[in-house]
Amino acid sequence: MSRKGAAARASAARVVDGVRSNGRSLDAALGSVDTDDEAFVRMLAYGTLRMHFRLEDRRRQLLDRPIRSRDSVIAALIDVGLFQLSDTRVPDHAAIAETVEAAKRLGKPRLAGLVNAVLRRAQRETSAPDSLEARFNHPTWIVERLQSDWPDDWQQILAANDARAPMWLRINTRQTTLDSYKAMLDEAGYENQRHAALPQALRLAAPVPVSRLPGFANGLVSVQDGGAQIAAPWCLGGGAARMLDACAAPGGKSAHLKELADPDDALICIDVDERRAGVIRETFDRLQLEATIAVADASETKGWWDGRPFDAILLDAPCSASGVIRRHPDIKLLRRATDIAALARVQATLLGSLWQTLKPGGRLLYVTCSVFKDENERVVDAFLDATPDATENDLLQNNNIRDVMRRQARGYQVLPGTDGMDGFYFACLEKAT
């Protein structure tokens, strides 16, 4: 029996329990893990949370009585074990033996027998999901909202949410070319492909640690989903000597703006969180780019705006992140139906405040990583109805972009899984001259 294997499974159970019982984000919970087998822990934690509703239902069917709340980490451990049995290539004997040993490492030796019994029973018996949440592996409110918003696509969206996201790269064309970098990947043996709509993008056939990407440390390349790479070219489409990224962290779209803009064009990046603003600075330093980075609340313009209007504003608004669930499966557990109306109010406030900082003839690109219409086209529609000098510019960057977009009453939607992309919404708003 591998001590390392048992320790990794115990760590994964702590991470899963931290999200489910304590409301921690998955990233934060993983950040506290200290192990030599980080990749395996991440795989187990991500997978168990991705399949949470199905695994929880299966565990409940296999147990004679519920596990007490004070032993919630054992419930998490059982789900880690069930995930190994159903969704991984880990041999069953290793999955069971080392998951049972992990119970002891979690300080619950008296429950090791229960873990063993449940996992061995899972080997012998099959069962069907007995709830809507287990059947679709999502909370009921998400299923129902998607059924309402996307009656022809909701099952496709749910399936995409449960798939592993591919690894997309954005080439820093300030330092190299797509062809040159593709040749580097080919030489390194990393299978990759272009996308006709995304001139700076390559998609890898299999994920690679960033430390192994050619030239990553020197700023030749960044990791950024293909859908996210639509934003910067669209925002710059009208020309922009003075730009604002209003909710900029972690800085991927900001950096893309600077990579594409004229070197003399000015970019101001603001974010309300000091730590996240620090991440923007690190990104810009690695990519050898310059921008003004400030910590501020974008909606409180008196605190940070100098009165000079912007040619272009990128508003990547706070949202439910319902379009990126496949990358952040903890969203299924941490987000609530009641959050959507509150987020829509924040989005509307940001739009109204930032509009005052845009010059006549300028453009504001409103972006979310949500698929919910209450955060997207309905927010934009209400804003346009209330703002006489605002119009939508629905001209897309190129015809290839049209192939991945869904035209909405206002704006455009990329659905999760489309050409391997995450889910994003875009609306380009122009100010009358």
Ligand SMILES: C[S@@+](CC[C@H](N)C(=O)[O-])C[C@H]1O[C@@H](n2cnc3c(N)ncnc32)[C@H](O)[C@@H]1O
Contents of the next structure:
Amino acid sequence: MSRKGAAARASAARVVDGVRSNGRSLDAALGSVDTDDEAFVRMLAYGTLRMHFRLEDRRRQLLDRPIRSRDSVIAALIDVGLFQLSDTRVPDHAAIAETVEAAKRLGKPRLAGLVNAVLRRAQRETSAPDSLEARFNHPTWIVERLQSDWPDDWQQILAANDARAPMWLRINTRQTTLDSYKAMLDEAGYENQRHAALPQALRLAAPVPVSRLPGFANGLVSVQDGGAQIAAPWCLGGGAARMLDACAAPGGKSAHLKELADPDDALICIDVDERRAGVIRETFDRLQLEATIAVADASETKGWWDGRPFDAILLDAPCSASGVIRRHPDIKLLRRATDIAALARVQATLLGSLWQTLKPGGRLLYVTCSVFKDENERVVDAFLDATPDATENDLLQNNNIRDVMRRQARGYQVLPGTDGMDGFYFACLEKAT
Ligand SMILES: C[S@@+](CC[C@H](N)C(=O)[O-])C[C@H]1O[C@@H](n2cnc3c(N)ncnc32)[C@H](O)[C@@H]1O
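Previous: the form predicted alone; requested now: the form predicted in complex with the named molecule:
Expanding to the full complex; the earlier chain stays at the top.
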């Protein structure tokens, strides 16, 4: 038994408990963990939260009495143990011994025996899920909403949400070409493939730490999901000299816009979150790109707009992130059904305000990483009904893109898992001249 192994399980339990009991985001909870085994703690915390509803149900079946709320970190530790037994290649004896030892590191030595008994029982006994939540491993409200919005696809979406997402790269074509970068990856032994619809994308067969990616520090490449790479070329499709990215942080799509646009074209990036806006600056510095970056509420145009209209606007709106659950499994625990109507109101307000800043003949690309129709086609539909000078342009950039898109009453949806992509919604809106 290694001290390091027990420490990693204890850290993972703290992270899981931080999300479940204190409502912290997974990224924030992981950020405050001090560990020498970061990758392993991440794997345990992500995996345990990804399988939360199934593991919680199993734990309840295995325990004679529920764990007291003041010992919630032990409930999290048991789930970390169950996750190792059911979903990883960690040998059972090591998973159990290190997890039991972790109870002592968490300051709960008297519960170590309980952890041991539960994990040993889990090893011996199998059981079927007790509830709908456990069966589908999602909260009921998400299952029901998906059943209603996607009657033919909801099970496929649930399965994609619980799968591990691949790592995608976006090549900075201001500095290199896809072919040259692909050759560098091949030479470094990192298996990768192109996507017919995404001219700057390479998908890695297995994740690689960014520090090992050739030329990462010098801006040759960025990490960005394939679905996210659909936005920038579409937004630029109408031609653009003056562009706005209204909800820009951390800057992935903004940087893509700037990499593809004419070097003289101006880009203004806005985000309401000061800390996140700082990340845009770091990204642009690394990629050697220029943009004006401002911290502002995009819907309060008086506060930041100089009155000069934009040729193209990207509105990557705040949303439930229900299309990226596979990358952020904490969403299943932190989001509430009641959030959706509130988000739809924010999305409609942003759309209405930003439309005033668009040039006649200009285009606004509305994007979310949600699969819920209330945040997508219904927002766009209501906007089009209320805005006489707005029409949808439903032309896609190429036929290969069409293959990954689902046409909606308004706009297009990429469902999570399609060709290994995250779930995204897009609607291209044009202003009458
Ligand atoms: C989906 S994320 C954007 C991701 C980004 N476009 C990218 O590709 O890297 C949405 C962003 O909207 C920002 N946001 C939310 N409400 C806003 C508002 N009223 N004005 C400006 N930004 C806002 C959030 O801080 C968040 O960074």
